[in-house]
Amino acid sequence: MTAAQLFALSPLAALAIGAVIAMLLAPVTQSAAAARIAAATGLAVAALLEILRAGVPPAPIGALFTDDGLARYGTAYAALFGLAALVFLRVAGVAKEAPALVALVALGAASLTGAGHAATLFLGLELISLSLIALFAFPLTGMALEASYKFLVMSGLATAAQLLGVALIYAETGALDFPGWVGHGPLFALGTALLLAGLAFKFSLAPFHMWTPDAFQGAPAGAAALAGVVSKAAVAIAILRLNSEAQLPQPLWSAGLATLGAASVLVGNVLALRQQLLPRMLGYSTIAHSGYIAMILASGAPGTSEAVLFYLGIYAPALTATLCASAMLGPAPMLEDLRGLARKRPLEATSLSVGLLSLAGLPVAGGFVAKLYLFKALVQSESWILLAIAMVGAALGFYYYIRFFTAPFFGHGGIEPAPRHRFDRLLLIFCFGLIMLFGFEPLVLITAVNSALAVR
């Protein structure tokens, strides 16, 4: 193996080593601190290595993995926001294994974003799923166990559908690598539909979304961030790669993505309207955002890759900030609990409100530019029905986001926030800075995205 190939695989190695060391430390230490440091080191080193590799020509590392800009962007994204989730992952002493599982989620996401073969596609998805099942259950409360159980059962069904789909595609094409997926027969079409159903579950697209609000309400906020940010981005990038490398049957693939995306936008936004719990509202809203990304992927418009990566880059700090602020208010803060938060904790209130502002796609915050990318893609592809659904979804989202956005600055009462950890403060400042930077200077993220896409 050449030095270039070793350098290309070094971020994955850093994540794997960090996870293994964290696992080994968990049973021999009294607290999770040592395991947390090991996992955090692996995540930070992986992100740094990918940043250092920016602009380096891709190295051929076999059929299983691809060393291109999509893989590098996805690995850096997974490591960076996996580290962010680890910062505010609150688990009991019995869950000393949690930091190792966070590193495994990032490793699975990194494998998935670089997957060029059915084997690595399956490996990445299952690393993410199995780790999240345990993370969801760690609080050992009724809601956490319910969320974990639902995710376990539905994940098993999705995995079975995905494996059967890949088997049918292989029966038709005789290939397991993405470029070899070329065919037009009924087995290929059925296999593609089953593969899409399996990916839709991991992407929390309706009607495979039922686990999402329960996970956001019952699981630790850090685990919800992994599911809503890291896992979602990995699946979106995997679909981008399938769009570009595999010749999946059309219009079945694009029509399926468009239908699932439209259903997710409507279901997520309509059900979020009635929510009083902040985490549950975020759970339904993330279903809607999955739908927006699926619409971009289905549009086939010029610049689809740029639009998706930009949307993911904007979405991550916004959801991370809101979940981190929510975690400081207890396991399931309600709308009324936010009243007067700005007087008690101005940083938490500001970060929460700016994160919601960005998720709503309003000006000043970065989410406004992300929504412009969405509408541009749908206009360019002349997907007028999808455009109308996206606009209706954005209007509904504005209504329920604005309720939670304004609550911290009005009224009295509310609950007393938990003591603030030093790293929580740094994370909120970091996310707030990214949201505002991408809102006022979106060219920073656009340049980073285009630089990644230039590496092929």
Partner chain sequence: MALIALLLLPMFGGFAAYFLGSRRDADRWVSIASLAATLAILIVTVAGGDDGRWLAKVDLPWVPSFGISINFALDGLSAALIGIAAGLGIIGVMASWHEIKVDSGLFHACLCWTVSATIGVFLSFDLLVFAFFWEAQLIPSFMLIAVWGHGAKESAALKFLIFNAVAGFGLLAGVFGLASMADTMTFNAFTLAELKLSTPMQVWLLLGFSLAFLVKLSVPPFHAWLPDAHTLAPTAGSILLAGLLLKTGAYGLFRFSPMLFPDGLLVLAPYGIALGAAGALYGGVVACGQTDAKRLVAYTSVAHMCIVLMGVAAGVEYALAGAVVEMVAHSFSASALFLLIGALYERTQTRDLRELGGLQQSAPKFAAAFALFCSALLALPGTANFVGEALVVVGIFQVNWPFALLALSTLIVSVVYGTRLLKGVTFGAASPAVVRDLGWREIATVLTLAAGTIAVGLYPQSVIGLVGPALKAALVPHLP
Contents of the next structure:
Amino acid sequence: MTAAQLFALSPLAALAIGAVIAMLLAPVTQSAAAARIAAATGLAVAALLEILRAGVPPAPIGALFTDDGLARYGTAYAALFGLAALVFLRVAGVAKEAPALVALVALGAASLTGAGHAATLFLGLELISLSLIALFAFPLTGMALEASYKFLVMSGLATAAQLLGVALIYAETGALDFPGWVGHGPLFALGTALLLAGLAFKFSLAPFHMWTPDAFQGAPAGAAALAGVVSKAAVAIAILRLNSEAQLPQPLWSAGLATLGAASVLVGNVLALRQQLLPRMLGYSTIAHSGYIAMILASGAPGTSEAVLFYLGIYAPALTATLCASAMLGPAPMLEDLRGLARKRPLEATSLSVGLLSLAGLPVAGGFVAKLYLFKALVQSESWILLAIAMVGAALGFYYYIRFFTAPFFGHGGIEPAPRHRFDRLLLIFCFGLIMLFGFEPLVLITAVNSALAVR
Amino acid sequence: MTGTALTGMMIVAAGLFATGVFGVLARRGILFQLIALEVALSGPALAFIAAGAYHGDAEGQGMFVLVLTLAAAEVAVGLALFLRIRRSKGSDDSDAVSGLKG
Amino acid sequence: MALIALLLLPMFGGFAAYFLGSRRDADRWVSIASLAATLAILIVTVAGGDDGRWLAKVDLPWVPSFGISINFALDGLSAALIGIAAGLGIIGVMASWHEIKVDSGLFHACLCWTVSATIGVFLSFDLLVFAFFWEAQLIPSFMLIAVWGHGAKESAALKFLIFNAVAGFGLLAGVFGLASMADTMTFNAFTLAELKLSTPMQVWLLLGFSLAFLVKLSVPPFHAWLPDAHTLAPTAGSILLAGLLLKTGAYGLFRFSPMLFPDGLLVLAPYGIALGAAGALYGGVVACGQTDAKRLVAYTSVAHMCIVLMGVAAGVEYALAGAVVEMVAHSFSASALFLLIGALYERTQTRDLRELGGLQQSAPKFAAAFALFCSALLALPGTANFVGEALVVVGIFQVNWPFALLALSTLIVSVVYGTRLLKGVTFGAASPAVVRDLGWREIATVLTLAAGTIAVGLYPQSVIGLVGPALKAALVPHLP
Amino acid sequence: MASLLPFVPVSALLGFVLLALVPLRLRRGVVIGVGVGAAIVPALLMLPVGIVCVGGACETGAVVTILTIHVGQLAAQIAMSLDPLSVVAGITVAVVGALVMIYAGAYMSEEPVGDLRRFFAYMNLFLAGMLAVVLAADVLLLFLGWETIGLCSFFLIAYYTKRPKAVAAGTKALVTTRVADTMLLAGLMLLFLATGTTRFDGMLAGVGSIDAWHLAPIAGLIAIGALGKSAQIPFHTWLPSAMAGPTPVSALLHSATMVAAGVILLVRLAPLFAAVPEISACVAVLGLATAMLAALAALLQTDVKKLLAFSTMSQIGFMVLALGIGAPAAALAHFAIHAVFKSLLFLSAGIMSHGAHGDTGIEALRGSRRRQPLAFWTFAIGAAALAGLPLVTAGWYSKEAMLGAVLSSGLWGVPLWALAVAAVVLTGTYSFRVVFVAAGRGPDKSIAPWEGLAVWAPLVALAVLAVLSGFLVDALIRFDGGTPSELPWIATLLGAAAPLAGVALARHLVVYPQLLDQLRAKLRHRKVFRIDSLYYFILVRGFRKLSQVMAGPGGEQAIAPVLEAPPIDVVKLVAGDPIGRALVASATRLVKAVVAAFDPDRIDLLWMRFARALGRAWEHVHRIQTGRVRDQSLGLALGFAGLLLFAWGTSWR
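What does the same protein look like in the form predicted together with the partner chain, given that the last one was the form predicted on its own?
Now the full complex is given, and it begins with the chain already shown.
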């Protein structure tokens, strides 16, 4: 292993070590803080290392793991927003193992983004799934158990399908690494279909989306953030890599992805229309946004990867801010509970509203430019039906986002939010700043994305 | 291993997977659903072995070992959840766990 | 740089008003100061502007990778509309001196932000920045209605927002379609204007653009948001909605449809005129049936805006001049009527024509003001409304005369609703007994608006001269 | 001299601005002083212009431009012209206006100060508007004045704002005249587009170049516009109900000046109508028909003000007849004379009814010869001039000039002349019927006769004018470029005998009043009058069923209270006018049906139903999220199946 290869794998190592130390400390020390600090340092070091390696030329590590711009962006993204989720993953009586699991999810996501081989793809996916199952169940309340059990059963089925898909492809092509997947037999097509199904489940696309709203409602907000932001981004980058490296049967792969995307945009937005519960509404809105990202991936327009990475960059702070704010309003904040929040807690109200504004795609926040990328990709690929569905989705989405966006400013009598921790305030300000920055000066994120993509 | 044998094995693997999925859909017991999940996972395991044999390289068996570890981990977490749900809900019927809806 | 100042001054005025709060009316004076400063800068730029096609231009890159740049340009038409926007902003602040008490800092901030976003729309020549301000305008005006309105204000505000935002997405799709046609992706309106597109493509893109313009112009069948939004908004909100937002729709139609899609406009012109004529008649007839005074004026705005649509669709020199004068006239008369009805509502707590009446006895000055602006409403010659409508109708006579007769019939309908409003409010026995007459502040605002209406009415050359070069650019070359 | 013209209406305009828009508190004396003073100044300014013009200095038709508007390549000039028509009409309007205002100063002095101020403001604005119409040399100024006088008539008719009948009459007047105004606007626009200029002289010069196919509609539209303002047949319903306004308003607006604005416009555009003989023929026939029917209706009236309203309609019918057959100069002369004696009649009738406690019924005026001697004798002189008693009154000369023109106008001249003479007889009857009733003995209501210089001076001045101005008629016609027609002596003799026969018939009817009631009853069943009941049953009854269906139950209530009130009152107002009653009923039915149909703004309801449908869709869709693990995994399984099928389908190639 040359020094360059070691340096390439160092962020993953940092994450792994952090997780192991957190696991070891948990039973030994009394205070839960020690494990949190260990996991946090692991995540922070990984993120720092990734940013430091920005300029370094890619080191060839072999088939299992490819160290290129996509992987680096993915790892940094996973570490950063894993850390953010860890900050507000605070549930009464949480066991001391939670921080370790967060680090494991980040590790899984990092390995998934770098996966060049079916094995690492499978390992990454399973690391994320199993840790999320445990994280969902932690509050040990009825709802949490239900959410985690449902996620367990369905992710088991999806993984089985994905494995069968890979096996079929392996049987046809004889290769397990992505570049080797070339061919056009029936087995290859069936395998790709099952692979797409497995990935679509983790990406919470339409027919496989059932777990997301329950997870967002039942699980602790931090776990939901991990599932909604970190795991979704990793899967998106994996699909991006599949698009570029593997020659999957074309009419099936992109048309399938487009259909699933369009379905999830419609289902996500329609189901969220009259939702009263904030987390459940956010669950449906992540389904809609996965639909938009799937549309960009399926459009095959020239700047797809730049568009996807930019969209993920905008989407993450918005969802984190809204989930953090909703975590503070108690286990199941309703629309009425938000009334008059602006007077009591201005920071939460503004960050929630700005986050929703960005998710809705209104001009002031970053979401507007993200929607520009979406429209640009769809228009350049002449896929007019997708454009129409995206517009209808945006219009429907507009309705339920604005209901929650305006609630804090009118009326009064909402619930009294929980006392705020120091780090939460910091996180909210960080996310608020990120959203407004990308809104007024999107150049910052675009240059970051392009420099990452430049590393081939 | 000839091509026809491969397709035969693949059909058996697909059959196993299908029974597993059907098992999850049909039976309401949590325990039975976990068992059905195991059956579903065994499908791809067989498929990997067959593909590896057909192409004559050990990667297939490597993947098989990975699938086994996943199955084991999955069952462990599943049983832990099963115990916790039985204590809090008092029944091992998966419909008892359907509060989140709408 | 003056153009950037035009845009940023009201915005900062808004922030200042929000932070200063309502101690000793600090927020009101700050917003008036910032809007007055904007007017001053505008007058200086117009006076000092070079007499070429553009009075002033500025072009700074914003997102080069997309080809988006802050490309502001000021000509006669934008100068007139920005002047009206700032002026109506000041009048809005003065009109809500007593009406807005609860968190008036945020109110004045939203008011100034709406004005600044509208100025952004009138200035920007980069299609994406145009779409940006087009959507950014909605949020503060939404807040104006939703927080300080009356009655079912939230649902009216939501209806307004959804109508316009969805149309805004149509505009975005159109803008993107057009921008992707250029070989290098650019949103600069001037380069896109040189693009020679095939006629069917032009028609499709124009439909996308005009969806947004028609919704904001509130032409039936897209007008459903206007009556609720106008009726339930506070006085200043209605003034801004009528004076500013409707004008952005008209401005967009006037500026971009002939500039970017001349052949498309040629194909869609007859449908435009037909829709305008039918819309004007529909608005007028529904206005006659209304019992709420403010709702009646709202429907008249629908009718007047349809006349502007007819003017632009006709594309002839007279019709375009008429459309511009009609825009200016409508700003004056609609905001004055909203002001008066708002003041009446403050005093009598009712807007129902069947209960009002008898202003003649108790408040002669009020009745005189109503008489003047109701005669403006029914397009009495000598007021700007008549000049606008007459020029539009003359223009349409040149294009095709059956529609012109239909357009003329709106003049008859305008008399019916004009007299209904006047009768309902001033004549008859004085039902709400004592009505305080107009205060000095209200008289000042009403007199300025009256002066504007009569001045443009008797000497329309002031407006047509200022807008001359913009007219020539908007001519559709199908008629001499 | 021409440069003086623009200043003539300015003083009246200043009067309006001072009284209406300046927010000062003015005392009653000041209000009356300003109001009357501002109205007299135009007359003082017009007199020197008239004298200079008579001296032959203004045949040139000098034009003074006030301001120009550049729209594209067009330079529209707003201008006033100094030609015989504008001078004659200008002087008439100014003089009659001044006299009526002086009278109004006294007549309206008991009104509250607020209303008085509003009254004088609108009267001054009207005077300014009328002068603008008369002096205008271009279309823009003409239409500006045209609409202003229309609006002022609305405000003045609805002066008694507390009476719903007056307000309804005002609205009806404004809406009906507005319909005609839009036709006029359309005509003028087409003419402008055809000739390319807004100046009258430029337009008339360009008339020759327009092909007949275009000229006919233009002339037709302008004719309808003009006749609408002058309350001819199809548009006449508003004039009788306009009598709800105060007497000076009826005297100035609805008898002398405003209703004649249409005639003045037709005189100014005479060359245009000369070029289109068919349209002029229709106009002539319409004029004659109005004259005959209005005279007949006037006969049946029981209210003096309504009688005078119908008589105005018939006199204008004569002028329109003269215009139709191509004698604008005679029509203009009759306009001037008619303005004088008709305002005299109104003013004196006003005083007589004042003497009878404000009751304007003809029976109530009985015995006012003793109560109001001055008013009675001036009324008698006015009636004589109206009937056109030979040699003595000015009315005869102008009527003779017109009848002469009718006689010598081609082959249809003689029958037209005969019908016109019949109308003259009727005119004589209805005018002198009032005089004889007033002369009879009646209960002296012991009210002090109404004296005072402000009342006395206008009456005497108008009476003198009504008698002496006859000699000016020939000079007036020659002055306007027309040639007084030489009549065979038989025609002049018959022309003279007609009024006398009328007077005799009036005497007979007053002595045997029951004759009139039989006539009234008989007429109601005559074929010519039953058409209105048929018309009523077919049109209005059918229409009411249709409107019920269209408006639907919901639509009716919203505007019922507003529209319900006027139709009944207005219809009662127009006693004895069968066609008018049917027209008004169907018009209000139409408006109610159309407005009601759109009242709840159907498009708005459509959008709301769409929004509710979305809500209901959500109700159904969100139920598929059952929450049970089995169903959710079923979603998963269906997803697998779908994708596999899709893969199987696409893998054939």
